[in-house]
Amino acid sequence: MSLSEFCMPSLGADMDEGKLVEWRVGPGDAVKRGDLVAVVETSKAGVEIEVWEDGVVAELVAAPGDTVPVGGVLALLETETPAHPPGVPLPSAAPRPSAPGAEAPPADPAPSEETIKASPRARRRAEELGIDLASVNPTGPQRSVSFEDVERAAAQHPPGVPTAPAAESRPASRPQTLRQTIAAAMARSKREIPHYYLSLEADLTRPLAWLAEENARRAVAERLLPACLLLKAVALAAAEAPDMNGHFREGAFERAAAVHLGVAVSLRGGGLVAPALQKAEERTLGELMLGLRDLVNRTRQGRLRGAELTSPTITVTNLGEAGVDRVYGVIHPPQVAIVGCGRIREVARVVEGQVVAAPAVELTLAADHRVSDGLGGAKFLQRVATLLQHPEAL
């Protein structure tokens, strides 16, 4: 037999600990490669992580609660399972109600909220909807209140009971934290990443009038926003321009495989991160349409894969919504460059001799000196506006 221990993951270069929310495991279960067993709060999200060998938990080191320095011991893992002695029972985990409402084992009498297992995310939920941690049907590890838990009372709770804003609920400190967070990873990166900014206008109208014949014939929840149309022109764009897509690291720099585009989603409680749509280069306009979606959801739902925040080759930030008509990003280390876009605007273009109004939208871009010259940031972001214009290619 041979222990391993699965320790907490880097999910960003300014991460240095993270606070453990809830376990998906228990001793005795088995997991595999790539399985979801935990979920931690950095200072930007609530992150779901994953287990990188196979085997069974043996012993589980920390406790939902629990601040973990990056690299500290989570658990415990059987890597290899020997011979097992005849008569002996195997260990098992900590029984667990199969669906909400069944039958659950006598309870200790009148727990207070405070005696109540609940991860803090469960905890911070259940102040915001006025839940009472008491009445909440425990399914989580060793029979913790979890976030899903407090969402299925909600969902049950009488109507015209008042629940306490978001707002006032969330924790002082976090917003704090989380904007400490980013000044650090900001500054480093304006301190450590030689940048250079150029910018492009590229016109829209024929992407607009594709993408309205396009979506005329989808059904209303399968559109594409023209964000879409964008991204993909980047991750191809990305693809076709080595230099721009990977991660500068001890000095030296790595070229991706593949294109897996970080995309800035803004949180309610103010700051961002970017988490990756992975091989973005290969997906459709659909899949990368359905991918945002659910990217931005799972974000601001606190509901992020490790991997999606430890991945991202090249960033696209987009302020166009808020009325801004160009935007040059700050590169996140150990990426080397970042893609900005503005808002889509009407522009004076002389066509046949005619001025006429037509839609564009401004990009830019900020690369690492350190990787690429301003010869080649010009050629991939000109590369990136000639994509635009043949959208039913993308």
The other form holds:
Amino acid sequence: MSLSEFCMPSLGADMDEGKLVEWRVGPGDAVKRGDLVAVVETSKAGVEIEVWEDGVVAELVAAPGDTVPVGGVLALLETETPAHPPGVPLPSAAPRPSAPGAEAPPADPAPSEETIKASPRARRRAEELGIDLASVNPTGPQRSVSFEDVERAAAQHPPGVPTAPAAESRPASRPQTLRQTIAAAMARSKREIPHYYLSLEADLTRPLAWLAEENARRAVAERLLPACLLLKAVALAAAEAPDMNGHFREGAFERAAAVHLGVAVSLRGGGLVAPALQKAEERTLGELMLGLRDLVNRTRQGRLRGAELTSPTITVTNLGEAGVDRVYGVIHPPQVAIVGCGRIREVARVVEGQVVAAPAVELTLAADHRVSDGLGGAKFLQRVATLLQHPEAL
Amino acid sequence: MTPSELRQTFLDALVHVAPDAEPDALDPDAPLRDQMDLDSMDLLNLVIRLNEVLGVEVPERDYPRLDSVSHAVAYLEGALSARG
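Having seen the form predicted on its own, the form predicted in complex with its partner chain:
Okay, now the whole complex, with that chain kicking things off.
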């Protein structure tokens, strides 16, 4: 057996830290790889995080309410095979490259609170005891201050002479940090991605007639929304298109093997998050609908899974319910395309020389000119509309 | 089930699908969509919830009859009594 660290995962390139909201496990609990063991709040959303190893929880290092940097230790696990360096002080013989004279107290000027590495438990203890973390001799991993270091420092301090209490910066509220996250991603998108825009009015006569019949047959809990047809059509078209589904990273487009379809979900308190319906192209309409309901509910409850936030390969944004005719989308980097959906409305349509009223929806595509051209985008959007005309095959 | 119990059941279902809803603040005769920002997913969740707690299956063509608290309660009353 050996001890292994369970650390704060990175749930996106824009994430620096996360706040631990809840533990689902306690010391002594056996966990399996993939178990959802904790809930973490990022600037975007509440996310359920999973463990990556089998083992037994040895110690919960972070407590609910703690803000932990990406890579910071959340818990220690006893595992069969040593996968990570254990979160206990290294033997003194072990080299600590970044810590010359590690045994000596830090030289002046003392590093600020912000730059001192410490486990959340150590930070809390230091605060309780009124110990300045900068005055503690760090012996933890990567020269971080461990809980034991704080205790040792406290024992050395004469009681009743506390050092300056650690300044606790008030964390910004969720809507505020979410707005900042959206602003950063969208500013980067508009700065880096040469968008082009296409639009197409898709006739919904057949799809909606099929849907009404289908829903009359289905049990209440299995009914489909029109959005479901659109999501599946986009997923299938994206799987076929060479240059719509994937990520643009370091100057090159990597086409994704599966379609992890991002769905823009507005939050009740404002802002939006676009988590992924994983492998949407492989799901039946019923599965997609259940997945969509589950995803929307969990997004609004702050119970997303890490992969759902990081994996989208293309996104759909549906603003039809907000009453607009069409959406000019902003691509979420590193994705290269976003499909917009306006409201379903009756339009005057010319069929065989006659004007008839027919339901229709305006679909838009914003795509990345570094990766595709208007012609490719047009084919993709046409394909979505064509697939919609055969709902029974979706 | 009395009309006031049915009304409470409906409001509970609303809160179930939109936890931030304030049922006491709702005008029973005004459109729900305007007061609550309900989208079609919320409406579907509401119908599913009503099915769970009341056993009533609201067909899609009747969704417009759930557009306000008063209309919904009247509709559900009718559906329950038709079932006997």
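Rigid core (definition): largest C-alpha set, two forms, superposition within 1.5 Å. All values reported here derive from a predicted model rather than from experimental measurement. Positions refer to the first chain, counted from 1.
Undergrad: Core aligned, does the CA of residue 327 move at least 2 Å between these two forms?
TA: No; residue 327 is a residue whose C-alpha shifts by less than 2 Å between these two forms when the cores are overlaid.
Undergrad: Given a superposition on the rigid core, I'd like a yes or no on whether residue 340 shifts its C-alpha by 2 Å or more between these two forms.
TA: Result for residue 340: no, shift under 2 Å.
Undergrad: Look at residue 363 and decide if its Cα position differs by 2 Å or more between these two forms after superposing on the rigid core.
TA: Residue 363 C-alpha, core-superposed: shift of less than 2 Å.
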